[in-house]
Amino acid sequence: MKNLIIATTNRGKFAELKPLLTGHFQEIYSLADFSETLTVVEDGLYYAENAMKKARKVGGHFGMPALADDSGLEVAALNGRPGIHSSRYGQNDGERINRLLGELDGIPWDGREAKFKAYVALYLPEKDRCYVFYGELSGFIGFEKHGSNGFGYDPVFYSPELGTYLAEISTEEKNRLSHRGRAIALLRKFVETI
């Protein structure tokens, strides 16, 4: 397929996504590869709405297929918070994690259930259509940080399926089973059919 632009300036997210898409597109870019700044206000009420809004704006502006995702961490004990506001739960990853751990202070392990959700949108400007793919990963929020890989809430997210914290595994392993990796796997199957 043609070139693709991933609608992010987040280096960690781009580094995670690019290897998953290599072979399906000729060239893969991020917003950081372009000199002009393009801002998309994520004011939607739903993950999919934000992902589609970003993909459409970026793809339409640059005239090439665009991929955008909106992901979030939903913690049962916090009534689904931080949810759609996960990336705005603090100024940086450290602040976001500290706030989350502070809000869960005193809650035992079995009450710390959480779920990562990812909605990935692919916008194809020649068809003026957006396609959305979903993935999730269930787990628990730990009591302290573990590992040094990944980004976001990875150091405190324990996956029983993987038997470890997300920040303790390689990017390749995370890509196979993470919420975003599962959504991208569905997108890849779709791209192979068109």
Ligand code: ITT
The other form holds:
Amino acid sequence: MKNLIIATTNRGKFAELKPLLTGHFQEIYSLADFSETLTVVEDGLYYAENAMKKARKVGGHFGMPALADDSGLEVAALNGRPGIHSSRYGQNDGERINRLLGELDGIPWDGREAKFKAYVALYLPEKDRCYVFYGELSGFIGFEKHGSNGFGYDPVFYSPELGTYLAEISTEEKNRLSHRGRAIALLRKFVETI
Ligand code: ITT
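Now that we've seen the form predicted alone, could you pull up the form predicted together with this ligand?
Full complex below, order starting with the chain above.
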């Protein structure tokens, strides 16, 4: 088993990713375990591009396998916004959620369909290659916040499959079906073959 560094500055993501990867890697580090500050400009047009850019830069710098997640929320009624700009829709989660709810004001439940997408890139320095895995979760954007778990848009994302808002369940339950959980399930199968 190899060590792995998770290339994210988002603590919510790290908290979800780490338990999903335990047992498949020896030590799992976050960027916070190292004193250097590495900045990766997320200027790609596609999630996969940004995920690969983050994984390559961090894995190349530290000389160890690196995993990066680029994800976003796409709302059909908003032509796919906030999408790749999901983390830049406001200064913090509260602002981002308020902006989203404002833009959906007056739209009934049926028109509030949304999808979370996650592209996870694994960079292996010894092969100098990136492998990308995808997962998605369909649901609806509610009218107000529910629950206080998770991160990002979780308090307003209702999953019919899970029968709940994502902020109302544990990390373990969310990981079972979430976009990130699904992408990592594919990555784990891949890791078992190498
Ligand atoms: P890193 O690039 O450092 O990983 P980030 O937060 O900037 O952190 P992204 O560019 O991938 O990450 O932005 C993804 C945004 O999409 C994230 O900040 C949330 O606002 C939202 N998001 C993604 N997955 C989510 C989830 O499972 N629950 C709630 N919101 C999520």
